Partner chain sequence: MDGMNKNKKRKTWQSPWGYLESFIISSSILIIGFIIEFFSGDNLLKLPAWPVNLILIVIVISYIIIVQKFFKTSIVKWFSSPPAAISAISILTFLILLMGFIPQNNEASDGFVKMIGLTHVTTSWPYLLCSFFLLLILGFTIVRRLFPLTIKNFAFFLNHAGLFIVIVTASLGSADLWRLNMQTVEGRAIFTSYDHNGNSYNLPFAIKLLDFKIKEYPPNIGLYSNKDNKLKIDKKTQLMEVVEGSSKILDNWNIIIEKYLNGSKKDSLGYDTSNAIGAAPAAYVKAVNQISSKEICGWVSCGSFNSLMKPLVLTSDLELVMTIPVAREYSSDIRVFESMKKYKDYTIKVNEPLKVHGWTIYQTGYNEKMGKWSNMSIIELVNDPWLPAVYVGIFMLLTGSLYLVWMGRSNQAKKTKNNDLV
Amino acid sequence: MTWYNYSLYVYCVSGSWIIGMILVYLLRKKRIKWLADIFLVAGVVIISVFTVGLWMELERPPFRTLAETRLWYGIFISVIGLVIYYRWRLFWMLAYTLLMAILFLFINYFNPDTFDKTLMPALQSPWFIPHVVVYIIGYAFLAVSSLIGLIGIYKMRKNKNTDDTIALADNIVYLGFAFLTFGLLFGALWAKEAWGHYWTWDPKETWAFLTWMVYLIYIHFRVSKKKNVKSSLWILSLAFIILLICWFGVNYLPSAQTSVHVY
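Now give the single chain's structure, the form predicted on its own.
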C-alpha cells in the first residue's frame, strides 16, 4: 500500500461518506436509516485500511510528514463526528466533521508528502507514536469545539438560547485540552530522551505552549465568568487560529528553519 494507491481510497471514502450523509438526511425518520450507518462506518474502515497498509509498506509509523498527520486527522475527526452524532443526533456536526475529513484527505491527494522508509534517530523513540497520536486527537476535538463556538455566536446574534451549545463546547474542550496536555508531557519526555532537555523553547514547542495556554484561558474564563458567554465563545472560535499556526504555520516561519521539529 503506497501513496500511488491513495486516489482510489480517497474517492471511495469520500463517496461513502457523502452517500451516508445524504441517506442520514433522507432516512432520518424511517426504519431503514441503518443503511446510512453502513456507508458512514465503511468510510472510516476504508481510510483506516489504507493507513494500516501504508504503515506496513513504510515499515514505520506514518506520522512523519504533514500529509501523514493529515491522514490521521481525517480518521480521528470523522470518528469523533460519528460518536457525537450518535450520542446527540447533531446532523450539522456529522456534516462538518466528515466534510472537514474529506477536505484534509483531498489536500493529501493534491499535495502528498513522500519520504523514504527510514526515520532519523531522534524519531526512533517509543514516545514518537503516543506524542503524535494524542496531539492529532486533541486537534480533532478542538476543531469541533471551534465550530460549536461559531454556532454559539450565531445563536446569540439571533437571540436564541445557547445553554446547550456552550455546555457541549465545554465538554469537547475539556477532552481536547486533556489530549493537548498529554501531548506536551509526552513531547517533553521524548525531548529528554532524544536531545537531553525537556524543553528548549524551540518555535514549535513555543507555539504548542501558546495553544495550550489559549485553551486554558478559555477554561479559566468559563469557570470565573460563567455569565459572560459571548466572550467565551469568541475566545474559543479564535483559539483554533493559534492551533493552526502551531500545526501548519510555524513551519513557514524563518525562525523555524533550524527547528528540530521541521523534518
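Residue numbers count along the first chain shown, from 1. Between two forms, the rigid core is defined as the largest C-alpha subset superposing within 1.5 Å. All of these numbers come straight from a predicted model, not from anything done at the bench. Compared with the form predicted together with its partner chain:
- The two forms, fitted on the rigid core, differ between these two forms by 2 Å or more at the CA of Lys29.
- Relative to the superposed core, Ser237 undergoes a C-alpha shift smaller than 2 Å between these two forms.
- Put the two forms on the same core and the Cα of Phe209 is off by less than 2 Å between these two forms.
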Contents of the next structure:
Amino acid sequence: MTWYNYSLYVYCVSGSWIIGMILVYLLRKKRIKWLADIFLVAGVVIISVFTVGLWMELERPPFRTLAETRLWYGIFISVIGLVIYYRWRLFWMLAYTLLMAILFLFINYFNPDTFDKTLMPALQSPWFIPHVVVYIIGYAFLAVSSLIGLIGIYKMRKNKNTDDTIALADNIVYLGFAFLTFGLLFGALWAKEAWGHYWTWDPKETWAFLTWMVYLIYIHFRVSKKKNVKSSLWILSLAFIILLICWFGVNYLPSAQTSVHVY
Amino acid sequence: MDGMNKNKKRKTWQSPWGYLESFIISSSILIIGFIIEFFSGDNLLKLPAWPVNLILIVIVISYIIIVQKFFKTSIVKWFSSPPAAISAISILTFLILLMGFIPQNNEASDGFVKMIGLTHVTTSWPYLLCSFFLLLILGFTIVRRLFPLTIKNFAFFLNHAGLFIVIVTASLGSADLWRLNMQTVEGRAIFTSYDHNGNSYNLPFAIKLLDFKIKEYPPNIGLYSNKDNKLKIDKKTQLMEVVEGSSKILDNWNIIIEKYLNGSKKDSLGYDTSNAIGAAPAAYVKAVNQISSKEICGWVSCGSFNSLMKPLVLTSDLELVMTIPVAREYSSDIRVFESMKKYKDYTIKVNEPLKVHGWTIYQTGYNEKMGKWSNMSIIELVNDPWLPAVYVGIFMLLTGSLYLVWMGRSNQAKKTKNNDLV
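Okay, that's the form predicted on its own, but what's the structure of the form predicted together with its partner chain?
To see the whole picture, the full complex is given below, headed by that same chain.
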C-alpha cells in the first residue's frame, strides 16, 4: 500500500462519512438508525487499513512527514468525534470532527508535493499528534460553549427560559475543559522529553494556562452560583477571548518574542 | 451578591463569608506580595531545597488535615468554599495575565514594574503568596470532600489532589532541580558543566563525544530580489526543493535542476564533487524565461563556513539563490565514563534523551556555523528528583479528566440518554 492508490481511499472514506452523516439525520426517528453507524465506522476502518498498509510498506511507523501526520489527525479526530457522538449525541460535534478529518485527508490529496516537507527535530515526537488533536477538539468544544453563551445572553434579553441553554453550556465546558487539560499535560510530558523540563512559562504555555484558569473559574462559579446565569454566560463569552489570544494572538504579543511555539 | 440576598441581615465579615470577603482577602494577599517584593529589593526569591522543602510539605498537609478535621470554625469552612476558591483562582489568573503581557526576565526592563516583581513573576513574592493561598484552599477542599468514598468524590479527588500534587512538587521541587549545560568536543572526555549563571560543576561521571551526526533536508532554490533585499515568496513564487532532474516554474522562470552535488568544490570549470570539510551543496541550473524565452545556465551554491555562496544572476533585480540546508535530525554518539576503565556508549538525539546515573541527558545544540561539520555538541544534563511525584499528579489529573469526558456535568448525562439529537 502506498500513496499511489491514496485517492481511492480518500474518496471511499469521505463518501462513507458523508453518507453516514446524512443517514444519521434522515433516519433519526427510524428503526434502521444503525445503518448510519455502519457508514460512520466504515470510514474509520478504511483509513486505518490504508495507514496500516502504508506502515507495512514503509517498514517504519508513518509518523515522520507532514502528510503522515495529517493521516493520523484524520484517524484520531474521527475516532474521538465518533466516541463523543455515541456518548453525548452531539451531532454538530460529529459533523465538525468528520469534516475536519476529511479536510486533513484532502490536503494530502491536493498537496502531494509536501509529503516530505521539513519537520524540525523538536517536533519529531510521538507526542506531536495527540497534543495537537486534543487541542483541536478542546478548542472546538469551548468555541461552541461560547456560542451557546451568546445564545443564552440573547435569550435573557428576550426574557426566555435559559435553563436548557446553561445546562448544555455547562456540559460542553466540562468536555472542552477535559480536552484542554489533556492538551496542557500532553504538552508538559512532551516538553520533558524534548527540552528537559515540563514547564518553562513559555508565552504560549502561560496563555494556555490562563485559558485553563478562566474556564476553571467558570466551572467553580457554576457550582456555587447556580442561579446567577447572567454572570456565568458573560464569563463564558469572555473566557473565549482569552482562548483566542492564546490560539492566535500570542505571536503578536511583545512578551512572546522568544516562544518555542511561534511558527 | 447571591449569598447576601438570601440573608439580607448579614453584614460584611459576618459569617459565612461570601464573594466580597473572599475577594478582599485575595486582593490583600496580592497587594501584600507586591509590598514585600518592593521592599526586598534585588534579592531574588529562593525556595528551600531538600530536605527543608519536604518538611514544609509535611507540615502544610498535616496542618490542613488537623485543622479541617478538628477545628470546624466558620473560617475553616470558608477555606473550602467556592467563593474562596474562585477569588484565589481569579487573583492568580490576574497576576499571570499581567505576566502574559509583560516580557519576562528581560535584562532591559526597569522601574516600578520591576520593583513589584512583574518582570519576573514566577520568582516573585506576589506569585508565591497567591499560589500558596490557592494551595491552602485546594488542600482544605480536598480533605473536606474525601469522604464518603463514592466514584464522583473519587474523580473530584483525582482532579483536585492531582493539581495539588503537581503544584507542590513542581514548585518546591524546583529548588532541587539541576539543569547543567556541557559542550562536548569530539575525542575529549569532559566532566565540567555549567548552570545558567555560568557557575561550573564537576559531575560524578565524564562524557566524551565520539561522533556528532546530522541529517539534513535537501537545500531549496528560490528567487532573491535585490530591490527588496529578500527572498521572493508569494503565490506565484515558492521555494523549490533541489532534486536532480526536477523542474518548477518560479515567477515566469522555468527552473530545471540539471545536476546536483551534495558536496562540492569550485574549480576553474565550475563545481566538482567533494567530500572535504566545508564542501557546500551546489546545483547546475537552467533557467528559461517563459515570456522572452531567454535562457540562462550556471551554478548555484549556498556556500558554507569556508566556501563562498554563488548566486545565478537572472536580471539586474533577480537572482537565483540556494538556501542553507536545514537539519532534519541530529544526534551525538557519546561515551559515558564512570571511571577510566568503566564506560558505556550511547546515542542521544532531540526527543530521545538518555537516562544515566540519575541524570537525563538531552541533545540541545551544536556549532551551527559549522553545520554538519560541527565537532562539538551541546548537551543538557537534568537531575530532577521530584519528577516521579510530579508525574503522579499529572497522571491523576489525566484520569480525572477522562472521567469528565465520560460523565460531563453529571445531571446532564441522564438527560442525554432520552434525547437523541442535541
